[in-house]
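First comes one chain, alone, set out as structure tokens in the form predicted on its own.
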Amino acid sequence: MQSTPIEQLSDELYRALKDNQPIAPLSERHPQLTLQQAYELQLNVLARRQRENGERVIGKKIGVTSQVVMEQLKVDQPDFGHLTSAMLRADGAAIAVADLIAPKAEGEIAFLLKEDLRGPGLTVADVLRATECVMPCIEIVDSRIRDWQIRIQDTVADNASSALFVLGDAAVDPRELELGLVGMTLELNGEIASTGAGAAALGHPANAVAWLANTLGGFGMALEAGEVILSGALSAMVPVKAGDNLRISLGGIGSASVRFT
């Protein structure tokens, strides 16, 4: 079998991040790339993130939750990437849609943590009793891969899609709701876009952070007290373009909203 170039690969990946230049579908060229070989190039571009532009990893998002997704992509579970220093963005904040490539965005439920999580075995009230608050979120993903032609392996490759997230302006206590039923409304120019639940991820977003404690459990890994997770959207991803503006709505949780410049 063709052997799969792990170092030029991220070495394109990184560049294509930095130039906010897209590549060609990795999965198409080397059809031979592994999950655990993509998973390997996320980690190798994240480790030059760290080392040369002095990011630090402060969480990580949980993708590819939805049925409808995962039989998109033909997988039965969902992924993950990393969230970084040079990611976040303030409530309200103005985005320049020219330092990203296709820019979508999509509303989802943050869980801050107050102790760490560690797999496997662990529950939805496991995740509940370790986080100190949820907070409404809006997650802007972005392909490095060219027009979104994106495999499994790709979007893996390419930190699970994402490129910057704004946490919203209120935190609460995930005990006093019943998450599974929050209802998110996300507005575009002031026009509902898109509604969804809190079931929209994994069934319930908890079992979501769950599900990624238990994985990276599996590899001597833990989620960090203090970290962000994004635990998944809750519908549809919405293109943005320069001038929009969004905003998403969480029943008993607070908003967000992001403006495009």
Contents of the next structure:
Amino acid sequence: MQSTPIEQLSDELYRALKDNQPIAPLSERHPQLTLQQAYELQLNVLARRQRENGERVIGKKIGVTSQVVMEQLKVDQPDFGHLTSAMLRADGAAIAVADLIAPKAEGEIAFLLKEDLRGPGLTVADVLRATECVMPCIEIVDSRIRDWQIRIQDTVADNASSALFVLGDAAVDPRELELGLVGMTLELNGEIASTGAGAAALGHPANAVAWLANTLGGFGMALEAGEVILSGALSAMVPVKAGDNLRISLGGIGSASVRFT
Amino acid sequence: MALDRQTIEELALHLDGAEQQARAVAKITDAFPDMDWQDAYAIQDAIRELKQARGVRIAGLKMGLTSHAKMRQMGVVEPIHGFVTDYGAVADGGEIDTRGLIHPKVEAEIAFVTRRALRGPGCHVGTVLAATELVLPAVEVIDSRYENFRFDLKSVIADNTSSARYVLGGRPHSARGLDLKNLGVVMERNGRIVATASAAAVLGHPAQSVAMLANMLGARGREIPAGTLILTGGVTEAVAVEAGDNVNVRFQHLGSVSMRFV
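The form predicted on its own done, now the form predicted in complex with its partner chain:
What follows is the entire complex, opening with the chain shown before.
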């Protein structure tokens, strides 16, 4: 059996990210690539971003949280990626699409943690107890894999297809909300592009965070106090281009917006 | 109008009969390709009169085609409207007999009950909220009388916008102090989530649906009377159901609505 050239693929992914040049699907060229190796690639690229660009890890994102996307990628659980200081943009920011490859946007609920969450064995109750506040969040995803031709190994290696994220105008105590029923409206250039509700993220956004804490716990890792956790898309993602204005609003939480230039 | 009175009455009998016998028929524009929008609403009105003559009470109004995306797809700028009946009402948690239906689908909706009459033109979200007694969560069971749900808008209007059954439930709420636009809705069939949405899916805001209804009726010299129940249009996609299905819909702030299909 052919072995996977981890170092070479890490380097390819890092360059694709740096140069905005997509690469052919890893899973196509290396069908033996395992999910564990894909996470290894993700961590390699992350280490290089920290080392060479001084990026700091400020949180995590959970992806593949909807039934539809799980079926598309033929998996039965979500995946995760890392959020770094270089990925954060301010509410209302202008984002240059020239710095991205094939960006898409989605609306989510972000959790800001006030206590560490160390799995396994954590429940929704632990997540709510450890949460300082929840915030509206626009995640801008992008794929360093050509034309989004991704299998689960490709997106995991590519940091769960993450690119940028924007936290919105409000921070709300999750005890005030029925998070599964929080409605989300995504408007693109003033028109409703998609809507969803909290339950789209693994049945309940806090359930997605518990999944992540328990999964990381299996590797001896924890979610840390102060980290931002993006709990998963609440509706289908929408492609964006220069000139687009995008706004999301979340019932009982608040809103966030970005424009693309 | 392209159709004469006799044809309109015959088509009303044809469609009302199809509903009563739970029998699918060909869409009526196949036989009458020239019929216009006025004809379509005239047939719906004639169906309403047939039902009322049988002692059926009209229980409220309903809006259809309330998604901007679908309107653009169909090439129209206005939604469509119809009515709901007393016999269409099903209690929350109740049973719905699929033998009385052709190919039912469910969609989650926000229902309004008016406190004052609304007369267009010129109604807007503000006038509607001021004239609203309460809002409550609803599930509408639609059932086109047309074969394989194949239809065009005029045929649907004539068919009373696929109106069949509806379930009101949950917790009524004042329309004020509620973020109706971003109100979340989660639909489950047999315990599995099949749709999530926010009420903005209905014309950007469900009160906008009521305003457009008042304005469309106003253009025909009619109004929405005080005390009218209005189903404002699907928040979620319409989901097909069959005997044995349990449907439960949860609404942010408004509780839940459920029903069983037998």
